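This document opens with one chain alone, in structure tokens, the form predicted alone.
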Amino acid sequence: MSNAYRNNFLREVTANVEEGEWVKMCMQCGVCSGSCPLGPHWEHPPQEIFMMIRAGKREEVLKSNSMWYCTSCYNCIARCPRGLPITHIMHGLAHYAKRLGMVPQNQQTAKFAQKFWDNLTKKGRVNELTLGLSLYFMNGFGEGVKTSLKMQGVGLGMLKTQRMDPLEILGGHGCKDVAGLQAALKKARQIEEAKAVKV
């Protein structure tokens, strides 16, 4: 990538991030940040991220933990006076940072997202039991045992009310055409790899 392209981070975002072309429309009113239930925890709130993109602060944006805090509540989109697709941009930035290997280390949301995706794409439906167990143990065996013991009441309650099937540990239910799903995902990966920007 040339230095000229590196200095134009807005162009890079526009080309590689979902809905990235909307970043230049932000008027810095801060309504998105004020509407976000996790607003106080963001390293950089959305309007600040957008200004940093326009200022060419590539490393600071892509290595930030900010976009990983988005919970897809859509408050920001509903209240933005310009109707910017802020949630989509945040997830797009997170995805792009992941593609470039720039996810902050020990980012819990990124770990959760990967566990959820891996679980979902096996059979096209989430296996709640195996997903829950993988989340409990994602930070090590000792932490997993502590979390499992702490959550045993919830697990037993789910079993009693038939909200969780213990046979899910054997694989659980899948969608009607698992092979078709896998083929579609493989094709999507090929398309994404073909258009990936070399940095």
Contents of the next structure:
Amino acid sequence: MSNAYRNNFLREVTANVEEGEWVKMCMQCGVCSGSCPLGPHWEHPPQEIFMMIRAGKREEVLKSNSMWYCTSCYNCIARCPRGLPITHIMHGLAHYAKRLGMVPQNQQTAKFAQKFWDNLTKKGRVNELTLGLSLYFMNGFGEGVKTSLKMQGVGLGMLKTQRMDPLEILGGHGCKDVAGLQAALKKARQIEEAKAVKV
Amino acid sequence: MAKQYSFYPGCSSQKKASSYNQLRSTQTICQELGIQLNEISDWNCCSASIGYCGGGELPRLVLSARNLALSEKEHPGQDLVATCAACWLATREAQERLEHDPQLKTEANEALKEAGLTFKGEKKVRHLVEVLIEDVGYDEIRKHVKKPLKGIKIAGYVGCQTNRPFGIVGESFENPVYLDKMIDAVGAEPITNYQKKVACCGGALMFSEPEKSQALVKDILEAAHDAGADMLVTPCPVCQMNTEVYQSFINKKYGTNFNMPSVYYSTIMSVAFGKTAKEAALDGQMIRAKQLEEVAAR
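Follow the form predicted alone with the form predicted together with the partner chain, if you could.
And the full complex, kicking off with our chain again.
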């Protein structure tokens, strides 16, 4: 009987999710959900996510689209009466779901966010041109051509105003010590993974 | 002698990147006001607020810790200053979290050792707006105004990340007034009852959830328009881009007729300081700020 009452998911989140130790502090007031600019689109707004974690709904939480709708506006953090770092917890849950391979297929923000990370870690700085192009084509070639045509005006406008450089396609900006940066990131990842509690 | 600062420009401020116009006008006002920005030589991306899919907590903190360590080494005694909202937020957050959590700091330094660097935690991380308010001051800014922007009505769009979770020193989350004061200082008319002053433009989700983000931008533009604004002024590169470049999409979808310039505080200051259109980077506007061009041409 005792096992049935053990809330493993809350413990898992506390141990493995960024700022996860705060989840138990939520008092279900709902200010976060009401303050979220994309709140109406969340399947489960933050307040609900917190209660679902405590109720042990592991699959439903980690496979949810919800936290991927966080725009990082920090309204929830500024307003939470208990001072929970809600934005960080949402980023943390999203990252954890990704690590476990539980992100819903075709989650657009997850795809974009991964491309952003891959782009910046390649040379140490974001290459806006290659990031933009990879983004247009992330849902297949046909979609990519359609999106490129739709965005043509924006691209030309950015070019004309010196806010886009076609030469970036050849490599473009980057850090000098990319090797050092990549080694530091690799080490950081190893430290983090070694600390994670196995489920 | 110019005041010295260690400067973190960030990816979007690089030459011919999406907020190159912010960098250009920032250089103009800094030169005028005696602010010297010393660029951190080999800075890296902070991963903004969208790096969390691929990057965990520690790797993301290490990105900013590397910039801080470089700044400590190259510019000792100088505050680290950023102009980009996300750069400033990420760097300040890393500084504070590593300072307050000795274990995280040890781990970050273990990782940084791979790049031959050490984060000590000596830096104060500031937004350029804070330098303008605290180290220069509104009165001093006023003294540099050669062409007051008389009769131009401007909505100060503060947005999110310059305002939360840290915010500009001395300001409130729900109604920060520093942009209004800057607008007033350059002789323009601030829209003080601007309802969407601290609303979100969708940020990076403009790329992954364009329809939902454009709906937010529509409200931001509509509130400015309804309050009588001629243009928006913002401190943030993402706010600027999101409020400017998607107006034609919004017009098409909602049957609106927006054609509202969205500029940086450094743009209006440059023009008011009597600089040329080029120095103010007015040629970096996709929606031309014609009223500012007229003043600059006088």
